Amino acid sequence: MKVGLPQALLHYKYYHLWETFFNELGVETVLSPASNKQILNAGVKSAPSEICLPVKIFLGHVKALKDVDKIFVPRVVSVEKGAYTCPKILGLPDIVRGTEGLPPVLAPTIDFTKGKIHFAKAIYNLGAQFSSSPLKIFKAYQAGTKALKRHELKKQEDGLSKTGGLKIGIVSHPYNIYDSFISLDLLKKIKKEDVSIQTSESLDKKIIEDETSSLPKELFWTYEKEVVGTALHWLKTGKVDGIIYLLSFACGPDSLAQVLIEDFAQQYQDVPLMSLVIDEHSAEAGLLTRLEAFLDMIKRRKKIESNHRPDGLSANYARGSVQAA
């Protein structure tokens, strides 16, 4: 039995969990190739024009897995009580089933709003397709969660270990950040400028929850809460020298998050913010020009602050001097 795992969307959050789960049950997992122009074109042909770029890429990855026995596309409704995922992520199994020429879809419903028993049944029903032993299924899922926690801890430690030099925080969904084709290799371009990168994965989840809990109204989308909470924390604390918000054109929840983040940036003006909107027509030259200008502005500002700050005075004095100048 070969189960295909599309290397897109929530792959960048939960891949270690599901790969370990299936392998522990004796199932061979097949990962789709890294995103490329061919995969994008295949996805664009299968998707309505108004769907966001990450979903178009996802459909291209699904079509690249046509030779497996089944394709794993979970229906992720909610991963925490009181909040939900993007409607397009929620409806992915239906979108995939409507695409011709594909293998059967494995689509367990992950919905934490219905409680732990409902979730446990969903995992058991998924595992029961490959094993008749409830104990083996339970141990396979337990091994998967441990693998995921190890991965998350490593990401957090890697982020915290980056000290000194210019620090740029990138707020976005992991599938926008780590898919180098979608992001036009943004991470590599930033690292070439000798800049350390921070993401929401370097923050403790409680910090993000505390930041979003201070909002006048609770956000209903879990993954947008991560984006907004991270940006708000950095804007308040100044722990990064600048923030890049990477979002997809035609993403409804991201559009709302953009308004919130840019509004917060007006209140906390010590940390510069740049929003980058991407779609299948984004040009690498345009992104590189904006990125270089943004980083150059921050470097110049830090240099001016350093030159204007008398010994013993705070950084706030320096920022005031720069603004006055």
The other form holds:
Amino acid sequence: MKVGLPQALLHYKYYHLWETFFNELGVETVLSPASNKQILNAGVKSAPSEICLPVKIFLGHVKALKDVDKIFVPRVVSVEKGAYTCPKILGLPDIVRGTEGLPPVLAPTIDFTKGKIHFAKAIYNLGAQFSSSPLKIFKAYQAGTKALKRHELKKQEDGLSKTGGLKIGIVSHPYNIYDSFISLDLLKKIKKEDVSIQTSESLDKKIIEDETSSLPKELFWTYEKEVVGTALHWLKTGKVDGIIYLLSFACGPDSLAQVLIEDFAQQYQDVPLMSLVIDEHSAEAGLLTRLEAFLDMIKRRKKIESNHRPDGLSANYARGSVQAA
Amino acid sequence: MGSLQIMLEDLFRRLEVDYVFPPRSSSQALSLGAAISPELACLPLKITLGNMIQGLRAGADTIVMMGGWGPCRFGYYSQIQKIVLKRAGYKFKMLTVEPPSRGLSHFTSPFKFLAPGISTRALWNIVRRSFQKGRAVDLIEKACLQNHCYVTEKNKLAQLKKQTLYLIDRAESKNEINEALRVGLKTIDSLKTEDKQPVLKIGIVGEFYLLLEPFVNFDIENYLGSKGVYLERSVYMSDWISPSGKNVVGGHRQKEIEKLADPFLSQWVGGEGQVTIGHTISFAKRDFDGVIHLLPFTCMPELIAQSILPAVQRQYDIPILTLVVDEQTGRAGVVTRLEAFIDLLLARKNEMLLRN
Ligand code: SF4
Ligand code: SF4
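Give me the form predicted in complex with its partner chain now, not the form predicted alone.
Below, the chain from earlier opens the complete complex, with every other chain and molecule after it.
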């Protein structure tokens, strides 16, 4: 039995969990190749043109997984009480099922609005398709969560250990940040400069929770809470020198989160913020120009600030954000 | 919007709250709203924002907006609209009426602010009565929509609708509302002419706001009605706010929808995603000639439905026209596409008649 794992969307959050889980149960996993032009084109062909880039890319990955017995598309409805992921992630298995000429999907429903027992059952039922031993399934799941924890800790430590140069925080969904094809190689471009990068993964989950629960109304999308909470925390504390907010043109949750984040950026002006809106037509050259302008502005600002002019005007001089089209 | 307005005006009258209703949605409301809206937000946010501006300009100092708990964007509209309006310099208080599913007080507190001292029981009775009224209006609208093609004297039907809505609007007690509804439905029915048959049967599905607001859907119902098409619509106002999903006006109960949609979309995805799929299948099973799917640009639940509809279309062999609407969509383009769709459906129908 070969199970295909699309390297897109929530792959960037839970890959270590699922891969370990399947392998412990003796199931071979096949990962789709890194995003590329063909994958995008295949995805664009089978999705409505208005849907967000990450979902298009996801469909491309699914299509790249032709020689497997099943494709793993978990239906992640909710990962905590009181909040959902995103409607499109809720409907993802159905979107894949509706695409012609694909192997069947393996789509357990993860829905914490229905409680922990529902979750345990979902995991058991998934494992039971490959093993008749409940103990083995339980152990496989345990190994999976351990692998995921290890990975998350490592990410957190990586973020904290970074020193020197400018500190730039990137707020976005992980699939935007780490899929270099979506982000137009943003990470690499930044790393070329003397810059260390922070993401929400380097923050304690508690910090994010505290920030978002201070909003007049709690956000009901978990992953959007991470985006907004991280931006808020950095804006308030000044723990980074600048924030790049990367969002997909047709992203529903981000279209509203953008208002929250930019509103806070106006209230806390010490940390400059640049919003970068991307879609499949975004050009690398344009991104590079904006990125350079933004980093230059921050460097200038830092220089002025370190000159300590007593009139206090200097820092204002360089304030403001570079707005991406 | 007919039923929503009549229901809310009734509610505020009974609560003895001084209110202004913004003028009907128009291109002015849209351009006012769009000018300060987040560019990537969905269309209903922009228009309702325009409605709010018009209300504030007409002297309102408090905005009452509906809320929600996700996963679609609507539940967070009022938060965003509040920020955007404040930034534009408006002074007001925003009250958001949340669905009671996460605690009754989310629902009652805005009303208790507006009508201080009212008991929860009294409030509940008022809300129930107003809702009954809204539902009665919906039932009249549905009867007019579905009987339109069987009536020869269209003017009479329009006049009768106006009269009945007026009577429902004026009705006070439960019995008065029911009586106005009963008489209205009966008279509408009596206008039908035996020999009239519809040219085509078309079902309309899609996002709630777009389905309900004639300004944003280019008055599609009247347009198709004037061509002699029999129409059914998947969602009515009271279905959208009704907590139970039972006693629906527009076709199927929540449970039936889930069952119909299950082979294609087995998960509730917020908004009307599942309703759209379920009703499309229902229309196909009931031998409708075609389905029109209306969705706002970037609408999340409807995009899921749109991704899945081709599979439904393949299995049930029913033509589906998808109309994506944003602030740039022009009437001329929509009418052209509707005409082409009608031609296609007519050709198909003729072909099938010849074959049989
Ligand atoms: S959160 Fe945004 S980018 Fe991610 S799947 Fe949903 S709409 Fe697309
Ligand atoms: S249903 Fe669609 S258009 Fe309506 S609020 Fe939700 S996302 Fe926006």
